[in-house]
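Okay, so here's just one chain, in structure tokens, the form predicted alone.
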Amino acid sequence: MDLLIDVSTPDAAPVLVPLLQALHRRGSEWAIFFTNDGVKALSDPQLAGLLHLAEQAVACEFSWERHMGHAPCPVTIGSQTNHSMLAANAARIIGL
């Protein structure tokens, strides 16, 4: 996998949308992990519409429950173990 994107801020969507579109145009393989209040970025419909392009899109279960309650999560619910597996398979990691 070319890139893992860690999202830990709810303000990430305006940066993520053009980044994910560029990664798709380039044919890059990427995954994304949402944690802390970065899970709130998943409420952006434009961002959520791009996540099917990811190899994996995971939200931290604890963070989701803490910040979004019982709302349905649009991506896979996971843990820091999932994050560790994604990081181990990524050539590069960026954080937003």
The other form holds:
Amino acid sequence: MDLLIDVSTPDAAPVLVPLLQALHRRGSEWAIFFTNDGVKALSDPQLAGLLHLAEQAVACEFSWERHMGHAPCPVTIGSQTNHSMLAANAARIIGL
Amino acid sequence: MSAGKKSLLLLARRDHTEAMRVAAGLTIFGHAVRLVFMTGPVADTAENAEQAEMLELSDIAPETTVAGQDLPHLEPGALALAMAEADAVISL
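And the form predicted together with its partner chain, for comparison with the form predicted alone?
Then the entire complex follows, led off by the chain already shown.
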């Protein structure tokens, strides 16, 4: 996998949307992990609509429950264990 | 940077508690994790105490850029070196 994107800020969507579109155009393989109040970025419908392009899209369960309560999550619910595994599988890591 | 076990530098800027949780979690797959607290002292809370125990269990010895704390202090030059040596820098 080329890239892991860590999302830990709630206002990441305006940056993520064009970034993910560009990654798709160039044929990159990427995964994305949402943690802390970064899970709030998943409320953006345009962002949520792009996440099927990810090799894996995971939200930290602890963070989701803390910031989004019982709302349905549009991506896989996971844990920091998933984050550690994704970091191992990624050639590069960036944070937003 | 290649796939596999990595040398990771976590900069704890917005949320010290979350940074400790993420740092401890990253060690699960064998990554070497260095955690640096920034922007202010770590709050004396029960949640932070719990996360500090997780850091100990994960063999992470946190450092800080904030002067006067009871932790190893990183000067700007040392922080720059840590950033240059890491496979990835994650800011939380």
